[in-house]
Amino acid sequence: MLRKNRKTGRLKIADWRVSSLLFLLLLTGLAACNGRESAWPRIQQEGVLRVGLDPTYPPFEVDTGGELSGLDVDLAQAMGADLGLDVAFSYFGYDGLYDALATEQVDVLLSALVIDPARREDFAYSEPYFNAGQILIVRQGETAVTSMTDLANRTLAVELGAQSHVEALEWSRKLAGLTVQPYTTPEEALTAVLQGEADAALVDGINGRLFLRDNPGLTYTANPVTVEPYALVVRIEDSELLDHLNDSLARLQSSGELDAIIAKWLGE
C-alpha cells in the first residue's frame, strides 16, 4: 500500500510538471497572439483609414438608401483629407462596435461614443469633439438667467425622466423656489419656453440645438451645465494612431473646420 501511495504520488507530481509545463507554453502562445503591433504603418502603407459606426443614429450618422450621410461621416472624411488618407465605412450595430474594434476589423470608431472610464483597460479615446451634455436655454434677449444659479424663484421646463430632470431635481434642493415643469418630449420642453410658460429649459446638446436650428427665439447659455464628451476609439496599443487623430482634430478645431461641420448639422 506504501509503494503504491508512493507511486502514485510520484505520477501526481509528474503529471504536475506537465500541465505546468502546457500551461506556461499556453500562456507564451497567447501573450505573442496578443502582442499586436501598431496599425499606423499599416495605415500609412495602405494609406486608408478603417472607420467602424452604427448608421442609425441621425444627424451623426445615418444611411438613407444607401448614402451616408452624417455629422461624424463629416468629420472622419475632414481628418481623412487631413492625414492625407482615404476612409473606409464600416457598419455594425451598436452593441457591436467595441467587438469590432477588438478584433480588428476596424482602426477607429466615429459614431457618437461617449468616453467610457470602464472601457480604459483596452481602449483609448481621443480628445472630445463635441459635448452631448445638457444645455440651459432661454429666450433670446433674456439677460437674467445666464446659469443654473439664476433660476431661484422661475420656471424650468425639462423632459420627463431624461437626464435633464434628474439634473434639475438636484438643482430644485439648492435653489429656493425653484419650480421643475415636466413635459413629454424635449421639444414640448422648449415650446414651454417659446411661449413664455416656463423660463428655462433643460434639455441635452443634440435635441436643444436642432430645435433652435428650426425655431428661431431661442438661445443656449453660454457654458454647458453638464459633460457629455463624444470621442473617438483606438485599441489600447494603437497610441501612435490616436497621437495622429488627435493632432488632425486639434488642426481642425484651430481652422474652424470642426465649429462649420458641427454647424452644419445642428446649427451655430
Contents of the next structure:
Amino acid sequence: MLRKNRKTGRLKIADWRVSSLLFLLLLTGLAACNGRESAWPRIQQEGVLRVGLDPTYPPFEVDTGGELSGLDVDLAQAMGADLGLDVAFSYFGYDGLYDALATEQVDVLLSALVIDPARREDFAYSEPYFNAGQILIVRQGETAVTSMTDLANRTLAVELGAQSHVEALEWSRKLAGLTVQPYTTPEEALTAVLQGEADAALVDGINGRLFLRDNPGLTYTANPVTVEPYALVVRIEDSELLDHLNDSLARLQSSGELDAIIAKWLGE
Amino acid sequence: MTRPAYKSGLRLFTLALILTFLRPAPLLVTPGPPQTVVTQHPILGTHTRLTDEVEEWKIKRSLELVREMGAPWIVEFFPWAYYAAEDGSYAWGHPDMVVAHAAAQGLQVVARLGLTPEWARPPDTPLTYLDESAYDDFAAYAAAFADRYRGRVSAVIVGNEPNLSYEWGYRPTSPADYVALLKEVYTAVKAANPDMQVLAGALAPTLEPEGSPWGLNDLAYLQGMYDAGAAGYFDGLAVHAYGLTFPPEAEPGPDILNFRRVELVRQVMVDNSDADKDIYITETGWNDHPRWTLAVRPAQRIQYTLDALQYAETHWPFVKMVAIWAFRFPAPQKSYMDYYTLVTPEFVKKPIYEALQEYAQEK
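Same protein, different form: I have the form predicted alone, so give me the form predicted in complex with its partner chain.
Complete assembly follows, chain above in first position.
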C-alpha cells in the first residue's frame, strides 16, 4: 500500500493515512489477541468485587484469629459500598499477589502495594491513596525545621540500616554539619526527638504516623521527604474497572471518607 | 521548483557527520593498576551480580567497592547460555571484562556456571533444564572457562541449587543425575586446568521431603550424592546458608532452616569420610524488607550479619569463605530482593556496607 511518488521519492500523504489506519487496526487486533475480556461486566453482573491481599501487614491488613481488619480492608469496603458492590477478600502471600491477579483469581489487589513502573506492561495502577515515603518529624511548635534543608548543624535521628538512614546519609553529604544519629528502632529514633536528643527524625510514613498517634508532643512537616505511593492494581486489560475504581477513590477523597479511614488507622 | 534529491542527501550526510563529531567519545575504562584487598577477615566475600551489568564503569565501580569493603572474595555467575554457541565458539567479551576488573582489584573469583543454551536442550524447556545428552557440552564449556581464566578464577561451582526442582529444569531432583554431571565436569575441568577448584552444589537449604515436586532436603540430597559416588568428583562444597528470622547462633536442627544448618551439612560430609574438604558459603544473609514475613529489622540484619561472620570464623575452620548475598543489582528488583543488597543500583552504600567495612578492618 505504501507507494512512493516516482518523481520525488516521497510517500503520499494519502498513503500515510491508509498506513496509519492499518497500524491502528493492527494494534487493536493485538490488544484483542490477549484473549481476556474486561472483568467489569462480570463484576457488575455478580455484584462482587474480588480483592486480593496479604493479611500480614498491620495496620493495612491483618488477620487476627480469622477476623480481617485494617486500612486497606476499610478502604475496599468503602469503595465497594460506593460502587454498589459486595467485597470478597482472598489471602495470598506477599510474593504471590501479582500472580494471583494475573491468573484472574481476583479482580484487584489492595494490599499496601507500591506503584512499580516495571510491572506496567501487565498491570495498571490506580491513583495513589497513601504515601508511605519518608517523613520528617519534629517537636510540636518547632518552627526552625520545616524541611530537610533546615537541618544544617543539627542532629537527625534515624532507624539504623533503614531506608531513612540511607536517605539521611545522602543528605549529610549535601548539608554542612548535619549529624545523622542512628537508633535501633524507629520508636527509639522518635523518642530521641521527644526527649530533645535530636532535632528531628526521618522515618517512614507508617511508623512515623503510628508513633505520632500515641505521642502528641511531635508533629510532621508539611512535605514528605520521599514518595512511596500505595495504589490499587488491576490487570492491564481492565481499564474499565480501573476507571470505576479511580472515580470511586476520587469520590471518597472529596467526601473526606478516605482521610477518615487513614486517620482511623494512622492518626490525624 | 523541485530541489534536487542529491542536495537533500548531502545535507543529511553533513548533519550526520556533525552529530558524529559532537557526540562525546565513549568513556575509556581500564582495569587500572593492581590493587590489594586490605582486610583482617579474609573469610569475607559477597555475591556480585555483574552478569547483566552492561556498562564497564559500573562493573569496575562495583568491584572497587567490594575491595574497599575489605572482602577478598566474590561469587559471580557466568551463564553458559549467554556465551556459548552451538558451533563450539564462545563470546568471552563480557566475562573477560568482569574477570579482568576483579583481578585488578585483587579479588578472588568463585564462578558459578549454569543455564543451558537453547541449542543444548529440548524445545520448550526452561534455561535450568540440563539432561545427560548435553552434559558433555556443559563440561566442555566449564573446561574452556577453567583454561581461559587460569590463575584469575579460583573455583567453579557446577550449577546452582540442584536440589530444587526449579533449578533442575522443573523436573524431580536427582542426586544421581547431578553426580553424573559432576563427574563429567570435574574430569574435563581438571584436564584443562588442574589448579581450578571444582565445587559441588550450591545446595539450597530446604526441608522438602522425598517425592516432593519442589525439591529435596539438602541433607538427604547430599547423602544421595555420596551414595552415587560424588566424593571423588569435587574439591569443595558450595552451600547457601540463610538466617531467615533466626539469629546466627540459633541452634541447628534437622527440621529448622537457619544459619547453622551448615553444621548439619558438614556432619553429612564427616559421616561420609569427606571431612578434609572445605565448605564455601556462596550465599548468606538476612533481609530487612519492611513486610516480607522472613525478614528482620534493618538493625537486626546488620548485627546478625556481623555475628554470623564472627561465628563462622570462630567455630567453622572448614569454611573457606562466607559470601553475602547480594552486593548490588544493576537495577531495582522492586521486591524483597532489594533488601538483601549492600549497595543500591545507584552505588549508594547502605549502612550494612559501612558496618561490614568497619568489621573487615577490626582485629
